[in-house]
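We begin with a single chain expressed as structure tokens, specifically the form predicted alone.
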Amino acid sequence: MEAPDEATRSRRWTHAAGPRYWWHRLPGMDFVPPVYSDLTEAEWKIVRAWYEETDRSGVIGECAVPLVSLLHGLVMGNRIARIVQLGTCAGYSSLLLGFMLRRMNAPNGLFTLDLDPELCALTRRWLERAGLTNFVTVAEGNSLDPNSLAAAQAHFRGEPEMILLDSSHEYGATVRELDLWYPALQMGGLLLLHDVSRFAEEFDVTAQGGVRRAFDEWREKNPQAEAICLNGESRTMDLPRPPYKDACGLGIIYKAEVQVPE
């Protein structure tokens, strides 16, 4: 039997206020997904007094249940090993991708890179918390910067296999980081883009067409790439979703070989 907290984990937030709680409160989702119950009950211990915390300060931001699923199957179902995300919020993500890390013993795998100082440090903190620091390196650096870049490959000593994009969600921006971190991504490697959809678009406070159109013109100018836009004509929260249930969206982006003809 199921120890009873392993039951609820949670389970807790299906009646919680707020919008990070979006996913919990969906129809049919009174269950533990597989990215907390695959966790000990230490590791579920540090994301519920995240969780805690971050309600507390308001430091809201994080990406939702349906990303962090896809990116729990992807990583451990292919023991993906060399991860770099642009965009470290308050450490979300960077705490389930080092679990994930630590269960698959693959020891500096993830390059997590943020501008503001104040959200490394907590990033920092949670993740020596978790006893995390030897899966996970948290680095205040500016994306644009091709010097960030450098750091990365001088991390893995050689290509990402993924990058997550999750920074500034600004159009111009993130034209600018596609540009300079797709080409240093390794073969049949790939690049997730959150918040691709009209309802995102919202999030530019250049107001210039946030992610979404970033995405759309560099696909265009880049061929050679292949690409999918999942939820990219959402536009609300509110309205019924398809099977993937995020209405911020996602870009994938996989970096084929090229073909040269004969």
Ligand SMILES: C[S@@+](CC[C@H](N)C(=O)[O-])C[C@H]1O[C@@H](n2cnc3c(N)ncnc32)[C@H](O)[C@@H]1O
Second form
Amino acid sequence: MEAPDEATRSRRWTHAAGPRYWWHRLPGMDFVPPVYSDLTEAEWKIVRAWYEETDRSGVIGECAVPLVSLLHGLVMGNRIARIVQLGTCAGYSSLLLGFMLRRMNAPNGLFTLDLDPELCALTRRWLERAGLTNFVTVAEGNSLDPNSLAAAQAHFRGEPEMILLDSSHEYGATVRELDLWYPALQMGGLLLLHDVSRFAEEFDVTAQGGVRRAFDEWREKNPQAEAICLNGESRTMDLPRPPYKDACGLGIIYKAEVQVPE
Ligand SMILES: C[S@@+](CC[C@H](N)C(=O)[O-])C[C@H]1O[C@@H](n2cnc3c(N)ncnc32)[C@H](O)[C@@H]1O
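Previous: the form predicted alone; requested now: the form predicted in complex with the named molecule:
Full assembly next; the chain just shown is listed first.
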């Protein structure tokens, strides 16, 4: 007899083929992480159906369990309720963040941007199916465009508390995103950059050094900001993995208050 879906959930992927299931295949990951176990049965059914559809269509580009788990802790542990995401893709992180915001009763808490109209439409369709349209707004636009920033600011009528940068992975574009979006972040806010590792440099189609080079240069120029790079030296998806398991790495910038000497 098959175990109830509630217990099985993401454990069905422990032996799943396909690059997107890499986390589930790692040794010892035969358990349901809180980002999934925390969902209601109806929410989990949406996630499962979303995976089935995107497996069929091949629209795959989402972050994985390590990053979304970190977001889960940050967002739900602190009721972070003004979040910008640059790069929506097919809606994975939008759905999961939407479930968190609904749990916290934090409407309009995520403003997620993508320049691809079809991906925006796809994500909106899944958010509607999940009943999350009061919590997540999908905006079509370019993250390099100051009008996109203005739209996010108008949406929140204030400053974002957290910005998740997961868009083109190009060096030049990431420099411009950091220069445009960091100043708009609330003091004490967080800017997270996915794909900051050596491994992820190859995602830069311009071959200019990707998010990693942009992040390194930005840190040099902005010593007042506190920043760390998780798993930044990772060069392959091979085992063994460091404690932070995502080979793509994560940059975290904390907009610390500047201490003015007396
Ligand atoms: C890696 S995917 C985002 C995945 C998403 N954060 C998730 O985990 O579900 C990157 C997305 O960024 C979008 N993108 C790339 N350059 C962009 C830009 N300049 N402005 C807005 N979106 C962009 C792409 O269309 C793509 O859908």
